[in-house]
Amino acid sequence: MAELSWPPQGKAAVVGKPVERIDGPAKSTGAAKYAYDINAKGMLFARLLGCPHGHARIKSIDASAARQVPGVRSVKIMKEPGKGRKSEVLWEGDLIACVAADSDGAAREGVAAIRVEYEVLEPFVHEEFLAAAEQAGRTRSGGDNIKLQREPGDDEDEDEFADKEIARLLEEADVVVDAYYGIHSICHCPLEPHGSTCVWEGDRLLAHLSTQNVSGTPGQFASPLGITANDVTVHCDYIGGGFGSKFAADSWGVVAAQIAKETGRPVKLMLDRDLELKNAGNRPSGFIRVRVGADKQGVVNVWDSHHWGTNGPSGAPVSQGVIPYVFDPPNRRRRVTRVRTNTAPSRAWRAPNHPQGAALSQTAYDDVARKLGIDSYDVFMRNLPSVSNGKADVYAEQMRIAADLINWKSKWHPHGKGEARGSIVSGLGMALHTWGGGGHSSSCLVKIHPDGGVETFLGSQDLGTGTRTVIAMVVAETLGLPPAAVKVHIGNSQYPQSGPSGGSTTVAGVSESNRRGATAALEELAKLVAPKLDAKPEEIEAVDGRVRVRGKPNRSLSWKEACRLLGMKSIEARGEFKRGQPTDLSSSGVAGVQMAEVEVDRATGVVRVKKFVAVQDMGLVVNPLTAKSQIYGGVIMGIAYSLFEERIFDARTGKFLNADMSSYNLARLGDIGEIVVELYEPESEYRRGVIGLGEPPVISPGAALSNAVCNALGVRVPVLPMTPQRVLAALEKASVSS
């Protein structure tokens, strides 16, 4: 195979430049079909039942009357009742049953139908409150995590030793920051609930399945189903949205492929908003209580902290991983608990863990330059010897360009010290974050046809991302055509496996795998065309429509002169990448840096961004149009979870108070300010090839927001989001105190 490198031969032609979306004129027309559009002959519709109750424990269940509605063709109870852990309802919203009928009316009239004695149990929600939960009984350790420079054959007790260290360390630092800081839970909330149309064929199943895991779905319908994961096909041409937490077949879908199995009709199962808010997915709470020791320059040189949260029943921690994020000054100890809850088992959602670890720990750094009276943006400059991925350098320059678009040190003021318009004050925060991206395993089938037509085949799947048109650019790019000479095929678990859309890994996989079958294809293409050129096979390129000898351009073939020679047999090449594998196409690892304007109101505790800069490094930029789009996003929904996002439990019963799209609120258009997004693409970061980019700009928002009110106001507002009311107790809580 020729050499596999970027750019393929000097300047790349396609990668590179801002391509449209090529699925956009489907999307934007209506003609995208999605699973919820899926309309079988004698379709089924199903709906769910949700347990009412925070805890309980279901006694009875009786369907007879739900069976009797008209139209009403199957109940499938999901839950049994009993005495054991199985009949234990864990979360309002558990799903307890299943109706399919002709219509959808007659599915809700037999769920109502239903009628579920429970023995209700006392629910605990309070995740943000860790003595209430230790009180319960709702915690356990997680652990210590223990980093501290000590001397050659000290022997003395970890714990004891790590205690007077630290004690020392803190005593001898400048300054102390001693805080509390936290960020609630939030759900996924994507536009397109949770669910499928099944349909089976003879003994195969065909699941329309919203999932960003085609490849990956198959066996976990078979498993349940009895049959094997070759005797199921699951097809998703578009999603819309699933951020971490469409990966599963779920309970749900397989239900819906039972009942059509059992009925012999196809049937269509999507969730309720309020079932797909309380199941479907949420990014765990975070809390931390933490001190922080720096010398008079704001280095922090010490960190010790306790945080603890929740992922529901189980009560895994989070953040384990990533706290002190980014930095990892030279001594520190972290304690976690794991609180368990009665809400709903959290899925990856958008950068798993790292936007809390932002929020918990890029506060204390802003809080250092606070306490000592000096530029924020100083302190996190100061501190980048200490990051933890080796990319100081990057930071500093991504600083420097992020601090001239937001114009920084003009703005900026002393915390708390800026020019008030009646009671609106302005600030300025900035918060640092890191991802790996490195690509999925993946394989494709690059075919090229006699008329000149070219395709390629890979269980992947597009998000929204534009995942179709980076193919078709990566593709294009080797073969020497435009974007729109290839036709992607994707979304269908029969084609060449290719992995999960999750983690930032879809882009470097799947650009690794077209590029190599592009390659292949090409080389034989290169065969046919080399005698009739007289140059020998590892001469001949393909460059702009064109199929020629490398350095000699008048002698060469067009596209379709060249494919001709096929005869009648189209050329089919495998593209193979293996994640991990060494390569020189794609890379890991990146950084980014978000500063933030606002202005807040202390007479109305109203926070409004002004302005937000997200400056992103993700190696060579395939389509900067859609990569661009990414963080805009991501910036998106980092504002909603800092200033508008989260869920609210009901203490006493465990219900989730606002499960639904009126009063979960995210943001709205008039809510995001101005978002300006600097790609940043220097030759070295250029040449380790691509990188993923999904997962990265949605991290550092909440921090860089966090700091930004606390630098107008001079108090922070310990916990996000900052909503009004936390906005004013933080006011009020600092003007007692004072």
The other form holds:
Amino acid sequence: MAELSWPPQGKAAVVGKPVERIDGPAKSTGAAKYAYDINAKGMLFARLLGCPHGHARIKSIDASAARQVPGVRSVKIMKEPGKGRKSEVLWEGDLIACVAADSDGAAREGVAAIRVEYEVLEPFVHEEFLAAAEQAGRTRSGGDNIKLQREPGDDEDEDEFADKEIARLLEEADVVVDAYYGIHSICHCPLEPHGSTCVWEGDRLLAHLSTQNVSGTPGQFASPLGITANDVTVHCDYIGGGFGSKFAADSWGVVAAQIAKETGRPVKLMLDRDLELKNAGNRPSGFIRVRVGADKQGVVNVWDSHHWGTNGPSGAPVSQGVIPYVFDPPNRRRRVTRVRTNTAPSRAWRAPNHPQGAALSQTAYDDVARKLGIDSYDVFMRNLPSVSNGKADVYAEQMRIAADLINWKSKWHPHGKGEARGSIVSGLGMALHTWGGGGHSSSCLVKIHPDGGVETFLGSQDLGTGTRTVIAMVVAETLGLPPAAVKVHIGNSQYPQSGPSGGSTTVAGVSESNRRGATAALEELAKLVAPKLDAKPEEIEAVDGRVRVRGKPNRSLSWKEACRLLGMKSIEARGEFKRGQPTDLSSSGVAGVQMAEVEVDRATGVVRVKKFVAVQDMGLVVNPLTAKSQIYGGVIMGIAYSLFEERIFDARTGKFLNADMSSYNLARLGDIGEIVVELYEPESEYRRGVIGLGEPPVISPGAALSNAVCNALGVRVPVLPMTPQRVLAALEKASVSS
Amino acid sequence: MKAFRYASPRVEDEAVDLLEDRWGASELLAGGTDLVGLMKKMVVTPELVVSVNRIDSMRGITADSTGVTIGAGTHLDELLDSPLMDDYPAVKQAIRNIDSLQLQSQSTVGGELCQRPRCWYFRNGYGLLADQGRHVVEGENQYHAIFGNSGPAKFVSASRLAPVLMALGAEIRVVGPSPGDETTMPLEFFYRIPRNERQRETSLEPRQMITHIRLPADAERSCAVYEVRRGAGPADPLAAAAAHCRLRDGVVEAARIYLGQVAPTPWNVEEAARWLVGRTLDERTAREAGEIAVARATPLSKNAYKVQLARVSVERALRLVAGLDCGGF
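The structure above corresponds to the form predicted on its own; please give the structure of the form predicted in complex with its partner chain next.
Let's see the whole complex now, leading with the same chain.
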């Protein structure tokens, strides 16, 4: 097969056009079935018991009363009592047992009837307070990393040299920002919680699983069940959010399958909101003390930081690699401390590490501007030569576009110097980000039938991003058909293997495999069509519903006429893509700039987003409608973690206090202001091919909103989320110190 | 959820007759927006649930020259839509602030007044007082009481309507504890601060229930409510105030101010109201009244910021009463 490419920019028939989701009507009418909607005849309902203590050892478990509850059919113990590690519970909500019953109510009653004897141990849940963590013996060095322009002499100790050199560079700097920032852990909180309905068909398991990893989960079920992956089918047509937390079968998926096997009845086990928030995914927290030295223009020359945080029991904090974020000044030292907490292990949260990196460091760059009394925009622009991804020019252009869209130049005022309307002040802030987004490995099977029908099969999934529609568009483009003519089959592990939807890898992966598969199928068709049109197969193209000799509309067959030449036999063609394989169809590496305009009520500390601009490149834009949706979603999630979302833990008990939707606050429609999305797609980007978009737009909001609030108040609210309490505390601290 | 018996009586007396005489053994169900969640989390585990939704006498709004009478089973959005409530714009504002179509259309007025505290220690099964208040005092008390918290109760009253209804001088009609018993009392007397886990946050007995809320007619007064809301949606405000003044040429002749979300009951700030009498209501006096209102606050370890929010709530509610811009969001 010749090396494939996309049509030149502006020449594509389908790709790049705003195509409405092909599954939109199914989703909006309720016809679409999510894992939560799947019910099977004779199904049992399963509920889980979570440990009520943040840290404990299980001495004994007595499930006899639970087994007596009317309707209870099975009780499975998931944690072993005793003395060993396996009996230790490391966070509140960790799963102890599962009860399956004829009704949901009976299952819950069964859970409540389980008697567990605990030895309660000391929990630690407040990692923001480093001294307390040290005192509790919960910290461990995560290493450091030093980069200096000058090198130590042969006889000098490297660490001593670094201390002296950094002190010298800070001394020489025109301005030094010495600051503290933080970003708390948040949960994935998908509206559809984790879970599955497990049905055995003879010796085969059919798991209707809410997953972003259709092809990768059968083996995860099989191994603990003592069967092989060929005896497991995972099915997921629709998923109500995953955000990086739904790659696994999970212990509760396996236990549902086990109970289904033992009882001979299907088992439905979806986490309730409480255990969803406590077990099924969160993002590591990060807190940082930093000194930054810059010149009068705001160009940063030295960065010296110490950050800490947690991902739960193992204590891994935010990666060093994102500190400082995108900018990489000539001299930097970063130290890391791990803090072990009695909180659930984190999972990949949309753009792992990056949102924290931005919030912990681009705030400091903004504080350089504040301290110098100059425009943050200029400081960001002047520091672009130090960006670590080689995209300084792209950022510069995106900054100009974003600034126009938010009217930066006319609205900007020095930090804290804007006009107040009553107690309301307004401000502007910005941040920039980067991500990979290269395609994952993906295989598909494209079929063309003698009656003209076209379908494609792949074990991918639509994470809610419009994957089905994108696949239909790519196949349609390749075969000269409208997207509606292509039937897309995804969401079943029996189909050809395709990667998990994580890390913005799906759109490039499935575009690659389907462009290749559809091209291969068309080549097969061309072999039959060519003789009829007195041409060679390589001269055949499919355009506008017709199969024709390249550039010769009058030497053509309609699509149906062409397909009729197949006789009785359909074409089946594979499309294959291996991650990392160099190709003209896709690429990786994006930039992105976001700017926020906020209003803050100084008397109450309430922050409102007025306008938010997101300028984003993603190579070739397959579908501008779904691309924009992705960005809206990312920005809204960003607003949520910047202003609202936070896990609240009780120090004495380790209890996760707000694990419900009435007190774990998310952004609502009225909270998001006006969001303006600009897809940045000059020819230089278009020709790079398809690049994933899931992560980038969620990275910058924390820093951009923090910077905007700082610009409004003239005072930094150092820790996200910026609740009224934190805003008022920052204002009070500033008024005391001045 | 624990299995329970369910009754759906048609008349008030039948409901009273069904109720158990021990708190928690039976619960009243109206809109269910609070009770059902509490039952699912097994914070309450009644053996009997008595629905009031088919009791016709408890539904609807009527008016005469002396005021309006609202059935406790009337849905919040019926108040929003009713012209009979046009004389009480602050009540409509308080309902609009709840900012959720689901809650507005499902919640009843009586249920809104009776909803249990949102205290996360209570909601996580530590009991209404959470170990005689110790969990709250030593724990996460950022949303807890800054007034009335010297006893074991540290939670804040959850009702968003109570402060404004109390400012308007609302009375409630209560039936029980025996069938045929009925009494009328100021809404203010309905709330009380529990001293032990056997008590609840109201003065009613287990076999009593609110059937009607009565608002006096008083066209000469003006009333406003201000809530510090973190964002859109139904989340609880961080502080709230309802102010009700009779003004003559801008001078306050009578005033009532109640705070919400700051104490185990709606909180009457009489000193501030008294101070206002005889003064011209303007930006300055509104601010000063706010300061007087919070002068005796007793914040816990993490909620001192709520003192500021309560102060601002009073100031802004009074500014609205005076016809001024509230001065903030």
